[in-house]
Amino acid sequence: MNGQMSKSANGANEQMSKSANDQSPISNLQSPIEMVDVLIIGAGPAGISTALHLVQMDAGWAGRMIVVDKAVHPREKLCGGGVTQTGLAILDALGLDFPAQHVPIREMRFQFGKIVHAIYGDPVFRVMHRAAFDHWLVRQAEARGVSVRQGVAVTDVQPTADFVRVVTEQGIIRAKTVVIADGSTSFVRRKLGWAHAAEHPPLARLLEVISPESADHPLFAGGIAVFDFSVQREGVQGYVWDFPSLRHGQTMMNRGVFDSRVRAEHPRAPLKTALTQAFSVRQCTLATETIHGHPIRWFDAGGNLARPRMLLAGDAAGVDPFVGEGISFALGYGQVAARAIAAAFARGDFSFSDYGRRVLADPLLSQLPQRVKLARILYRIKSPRLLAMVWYLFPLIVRFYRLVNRNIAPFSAAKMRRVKPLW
């Protein structure tokens, strides 16, 4: 039966039966039905990483899966665009050379008021315009024979014992396994009523502004990225970021404010006010019409990451609430999901009952519960004096956490030193 079901993207379509199970709301006419082993919903880093890792294991997977996405790449995505060393290592293991159009960050600064700790590397991480990065990833998958159907929205999902029936704008797909990687506001999660375990929805908030900037700016000249936690004094459970970036070859500054909301019982901070004040400190003018907002789903340690024949990956599953790191974790989800899928087909067991354990056993993804704890501790503090003390002692705190769990941070405290603030 596997051989019959795995003709996917290049296989023959059969006409939809007249049974009630296969009546589709998309058309009054009969719609085609495709059979596929793996359907990946979402062509972002998590979905494409899953496809790339499957093909890396066995090139034959390219003909056994389809990736669908409602958007057409390159499509805009609100994101700082930072890819850390862990994400770069995953891409390297896939045999992918990072694109040239990016800014290498050699100095990463954690700032609170006048207290600034700098971490150095060659690079610490790389910044790439998110739309360009995702488009590049899609092209890598297509070059390996993966069928990526863009501009195809999913309108309904119906799990059954033997397959998942997915209705799209172009027809019906019966998939043995579905990877749900359609982002923080996942349509599929909502359609399936996939609840979270936390008392409050694990959603962070962010506002982003991208504006032209001179290549002579100190952040460009020094390859510096800033995480400014000074806004904690205004009740923001996060920071303002300043990332030098490139967009269509033009030097740009990617700035924004991230509010984790891990302490949902605290009042919501006015993010536009915090961002306006941050721009003022930087002697910049914030044009409100350039502000864009988006939620981020962070990892819910008690949440269910899988159902029979279905897996959550990337932002749909949850990422880091401490600094909002998403790309590297999304790439990591793809690696774990691919291994779980290969094991399911090898055993003939599609319950995915072990997927949550696989996530927590992964060297990268196992950091997520620790980062949730760290965020809950740090963002609980309201006293400006206590916050200043915490940030003054930040290198010691990082060193202590690394003694407890060496995976807690993607950097070594030994590389950290105090520097003067830029503003």
Ligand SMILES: Cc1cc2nc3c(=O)[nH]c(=O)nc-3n(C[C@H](O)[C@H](O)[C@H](O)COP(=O)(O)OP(=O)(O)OC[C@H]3O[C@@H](n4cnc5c(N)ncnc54)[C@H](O)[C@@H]3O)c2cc1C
The other form holds:
Amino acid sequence: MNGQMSKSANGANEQMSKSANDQSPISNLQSPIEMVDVLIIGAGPAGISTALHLVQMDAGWAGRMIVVDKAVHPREKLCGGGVTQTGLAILDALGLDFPAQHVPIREMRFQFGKIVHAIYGDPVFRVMHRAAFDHWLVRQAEARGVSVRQGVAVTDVQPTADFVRVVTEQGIIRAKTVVIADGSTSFVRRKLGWAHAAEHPPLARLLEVISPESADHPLFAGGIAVFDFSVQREGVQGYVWDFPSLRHGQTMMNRGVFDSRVRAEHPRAPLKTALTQAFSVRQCTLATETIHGHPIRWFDAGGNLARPRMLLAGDAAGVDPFVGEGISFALGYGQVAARAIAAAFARGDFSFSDYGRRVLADPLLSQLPQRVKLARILYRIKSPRLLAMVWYLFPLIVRFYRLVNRNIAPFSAAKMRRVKPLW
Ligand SMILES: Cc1cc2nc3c(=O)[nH]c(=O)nc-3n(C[C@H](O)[C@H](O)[C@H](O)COP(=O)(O)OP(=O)(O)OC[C@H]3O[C@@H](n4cnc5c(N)ncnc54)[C@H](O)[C@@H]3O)c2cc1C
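Next, give the form predicted together with this ligand, keeping in mind that what was shown is the form predicted on its own.
Below is the whole assembly, all chains and molecules, this chain first.
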């Protein structure tokens, strides 16, 4: 533990005389200045996972960190809410029992036209309403003594040699280290001019529609989730998903379209048209006012993931461009960030020059560059005949990838078979 511990994050604010550096309009309001060892910006899965992993390493970290989020949980977050086996394993290792309010997916279908491969598991993954999932995670952190300040937006970030000065709506925090976990559109990244290395912004486009659905629907009855890549024929670099889910106990269908844009040189597909067609194939009507969109930042191999005293985690760092899986990776970033922070305090070296290497050495996060390559290969193909051949050979491709990295397809290839399409 760090001998020069700052005043407890949970205790009284440390009032300090303001330096010239603190003469901003906000500091003129006589707001308190606090000092803390670790400030986590964003109480989504990445931020809360960082807090939970620190506390798991040493309960004393609870008093040395503050988590701030501009939203108040439960807050809505556009998301399918699918948590795969890799994410479930991280939660399990943290000693957390997954909440009962979810839909266990026992059959995951990969579809292209009439070619459908089903993968079975008990479950293959779990679908939980994101607002409820994130709220549950926040409560787990609070139960372990972590101070999570909700409804507190960060409005400015100024790194100095000895600390990072973070301006929030409720005052100024001087943090020895800052975890930037404020999502795909990361305000902090933009504020710091933290550029990406990729030629084009590494942002996937997603549209989502959630509508009430009967519990008798075959996807609910069978615990089936569908990843329908047929929209690749329309130029979408991704798929349409159908996830049975629950919201406040009511059965809902979570559908949407994911367009990775890893091939930025290809024209942008009209996503609303693709979604409308997908709904019509499923014999459902799509009310355009129910469509919501949000990007996912994907992993940028050449990009910096850290600066002195600052680490990126979760969507702010970049997740998976292949299927847009982000929750497991956000949880994984939290583990790696927590270890990097503990090592920094132990050594007294806050450069975080090894954070990028730590990310690439992690069994889960090391998949990200591979998933970028995989997405670039698959989403390059335009010919419908070649696409059909690739999807026909899907089981063989999965087996090959499992030989390269078992974690990349976290399910048993033996439990895969061809099934009839539902539409
Ligand atoms: C439509 C859609 C569907 C998806 N479906 C899936 C899926 O089924 N499975 C899956 O694994 N992934 C899915 N994802 C990806 C997944 O949602 C993200 O990867 C995941 O939320 C990343 O978590 P995070 O903690 O990095 O960021 P977030 O969950 O976005 O959390 C960031 C937090 O930072 C806070 N914040 C932002 N700005 C500030 C500020 N200035 N000050 C303070 N706080 C701030 C926000 O309020 C928020 O709570 C989907 C994404 C989209 C858009």
